[in-house]
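First, one chain by itself in structure tokens, the form predicted on its own.
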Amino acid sequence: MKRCSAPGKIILFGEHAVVFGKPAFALAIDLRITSTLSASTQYLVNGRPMKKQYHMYVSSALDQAWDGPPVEVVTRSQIPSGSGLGSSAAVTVATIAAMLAEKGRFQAEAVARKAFEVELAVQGRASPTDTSTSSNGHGVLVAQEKMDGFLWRIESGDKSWSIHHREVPEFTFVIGYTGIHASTGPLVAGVKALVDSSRDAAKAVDRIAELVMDGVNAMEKGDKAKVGRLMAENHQLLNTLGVGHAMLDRAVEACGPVSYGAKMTGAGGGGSMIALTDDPTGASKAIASTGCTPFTVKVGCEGVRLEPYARRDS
């Protein structure tokens, strides 16, 4: 039938604040998840009967985008689960894309819209940052107002986000993966509770919104030093929101001498950090010294795409 792949992402600026309608800026990375859809006599995921409690994203994707006969979904991932690199968004986007492609309706905006609904259903609270970045690729700026590079607008209740395409310079990022899985839903809910009860937390969200736009402008100018300084500030603000972790802090600190700046990326509570650097070898060694697993990624990569499919491969 159909096979599609979608990239993971790093959030350069704005995670958590974006849930409150603030801007965020994310970059697609060259780690992908592939989802293959094929005919079956029952609903299967990777050869096993599909169960909602174990296959939440695939099951919800089927609810959103499939009304045909039973199918098997086979996924292959280059992205560590729970790493903060958008694995849930990528598997959702790739799976929905395969379903829409089978119906002859494969189109990035349609995929992004349905994928956001899946993440919202599974997590309870969500922004379209991950799913739109995985769908569009390259760089994605999420903001309330419509700007240059506008792609589409997504709404949920009283929240709305305008999604914009941004080209990305050839910056080098090294990721440090803690190996610690922290579920996004509870972290997002915890930030919401803190912001509702703490003026300092609310101010932190507002400051994150300010530095997102400064960071986008700095990246478009190729100003690595300023991007790095803003990354470091964003990291401290996320700690203020209670989503930090000691292992992330150690890796960020270790990268100081060999990077322009570093920060956690994604929901936090574990997951991963990122460092902007011209010395990926040095940054990798620094990250490894803290117990995190380092790997270098390319950014600004292609979004969801249809892949060649041969039945003998399945």
Second form
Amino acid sequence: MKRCSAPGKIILFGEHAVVFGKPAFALAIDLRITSTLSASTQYLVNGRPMKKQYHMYVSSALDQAWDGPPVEVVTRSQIPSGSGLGSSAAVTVATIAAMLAEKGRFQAEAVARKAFEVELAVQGRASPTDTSTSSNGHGVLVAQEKMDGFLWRIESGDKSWSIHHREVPEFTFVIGYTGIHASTGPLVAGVKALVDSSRDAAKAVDRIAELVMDGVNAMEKGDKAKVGRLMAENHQLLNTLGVGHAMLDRAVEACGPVSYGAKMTGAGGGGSMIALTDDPTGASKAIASTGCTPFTVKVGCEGVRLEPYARRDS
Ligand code: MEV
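The form predicted in complex with ligand MEV is what I want next, because the block you gave corresponds to the form predicted on its own; please supply it.
First the chain shown before, then all remaining chains and molecules of the complex.
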């Protein structure tokens, strides 16, 4: 049968605001999820009977992309779940890719479109940022208008997003994982409620939208100091949107002297923060001193891919 892997991601700028149709910029990281599809007499996920309430993403992926006989899906993850590092997008992308590969129709854009439908179905509200980044890999700029590197356009209701490929310089990011599992759906719903009722929150979304392109331009010029300043501003704006956490603030603050800038990444409410640094050892120590788990990642990694499969590997 078929085995595919897909990367997790960090969002450098624009999470949450992107759900309102604003821009965002995300980077694929060198932590991956592998999904293997094989024939079975019943639907199984990691050896257990598939249940919608426990296997939301895999079962919704099957709804989107599988109409064949029962299968077993086995997933192996290097990404902590609920860490804000795109584990649900990566498992969805890898599983859909394996199903499309089985039908001879594996192609990154088709995977990204179906994976977005899955996130939407599970989360309620979503943007295609995580799923398109996991599908394409490298850097992904999500924007309203079409720009250089245009890949595909994804629509949902009255919103649409143009997805672009961006090459990524060799920047070093250290992640600080709080260990606090946060579900994206309720956080996204909370931001919507706040934006509908608070002018400050609505203004924060608009300011995030402005800083994304500045940040991308600064990154492309290699201006780490500016990228870092904008990351710090984006972090505060996410706090205004109510998705912060005291542990994230402590880790971001601790990274001040040893990084260009730091911010929470992904849905927030726990999850992870990232620091842009030339001193990964110093940043890791600073992060660890706040109780978060540090790890250094490579960014700009390859998107979804078919992996070799031999039955004895399963
Ligand atoms: C989560 O990684 C990113 C959010 O912007 C949600 C989304 O884009 O669907 C919070």
